[in-house]
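Below sits a lone chain in structure tokens, taken as the form predicted on its own.
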Amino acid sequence: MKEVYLYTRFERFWHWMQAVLVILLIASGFEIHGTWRIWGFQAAHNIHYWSAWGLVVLFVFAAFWHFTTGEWRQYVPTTTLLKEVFSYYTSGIFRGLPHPFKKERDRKLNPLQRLAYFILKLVLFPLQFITGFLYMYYNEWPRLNIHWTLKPVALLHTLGGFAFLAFLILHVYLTTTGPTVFSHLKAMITGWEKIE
């Protein structure tokens, strides 16, 4: 085993800010829908509004960083070892088998992570941004010559929110599957991870 600096300061900042903003959006979204009462409707609306704008700004900065540093290559999906990694997480991990993918500085993400993050960045984020802004500026629709009903936009936005919640739960669970329960978490705090 050797300790490798896998995650830069910006990557860790981006990861944790994104996590905070997504959690705030999910929590305030549930309150806006009346699922629970934590802040009150108006405060939840304000939290949702500003967290959404914060996420958009963070997304733009992260996209710029990924493209200028070349780190975007980490997210290009591949089928190499995809079946083996999927098999590992669905059965091999419970039988104590070794992980089929070996991390390196230039290959941080296994094929399943690459596919998941690719979908997250190119499908879920755009879906939430587009439906969220349509939802947010609903009163402007007639002026913009948009003649839809709000229901499908709201439904898509809510489904996207549940997809983010499912991703978040799975992501937190998978952080516990390293050599120790907290090794992946520690790496996302310090940047250093022990790898073979």
Ligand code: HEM
The other form holds:
Amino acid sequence: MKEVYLYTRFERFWHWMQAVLVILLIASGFEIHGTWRIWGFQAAHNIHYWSAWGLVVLFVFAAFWHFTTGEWRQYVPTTTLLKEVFSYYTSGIFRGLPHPFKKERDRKLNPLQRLAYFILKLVLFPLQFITGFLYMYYNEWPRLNIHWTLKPVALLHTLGGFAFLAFLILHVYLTTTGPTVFSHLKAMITGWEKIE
Ligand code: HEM
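Go ahead and give the structure of the form predicted together with protoporphyrin IX containing FE (HEM), now that the form predicted on its own is out.
Whole complex next, starting from this chain.
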């Protein structure tokens, strides 16, 4: 095993800022939806509004960082080892088998992570941004010559909300599947991870 510096300071800032904003958006969004009560509708609406803008700004900065550093290449989906990694998480891990993917500085995401983050970045985030802005500027639709009803937009945005919630639960569970329960979490705090 050797200690490798995997996550830069910006990457860790981006990860934890995004985590806070997405959790705030899920909590406030489902309060708006009527699922639970935490802050009251008006406060939930305001939290959702400012967290949404925060997420949009962070997304732009992160996209700029990934393209200028070339780190976007780490997210390009691949089928190499995809089946092996999938069967590891669905059965191998429960039989104590070794992880089929070996992390390296320039290849730190396994094929299942690449696929999940690629869909998150290029499908789920744009879905929430587009339906969210349409929702946010609903009163401007006549002036913008948009003649739809709000229902399909609200429905798509809520479905996106459920997808983010499912992602969050699975993501937190998978962070505990490293050599120790907290080794992946520790790496995303310090930047350093012990790898084979
Ligand atoms: C992780 C990201 C997000 C999640 C999980 C999320 C979730 C939700 C949910 C569940 C609702 C309630 C929908 C309903 O019952 O009709 C909602 C409402 C809303 N969302 Fe989001 N959302 C997210 C991101 C965004 C973004 C990025 C924007 C804007 C760009 C946005 C703007 C809105 C607006 C304007 C409403 C209606 C608010 C109101 O009626 O007071 N959301 N969101």
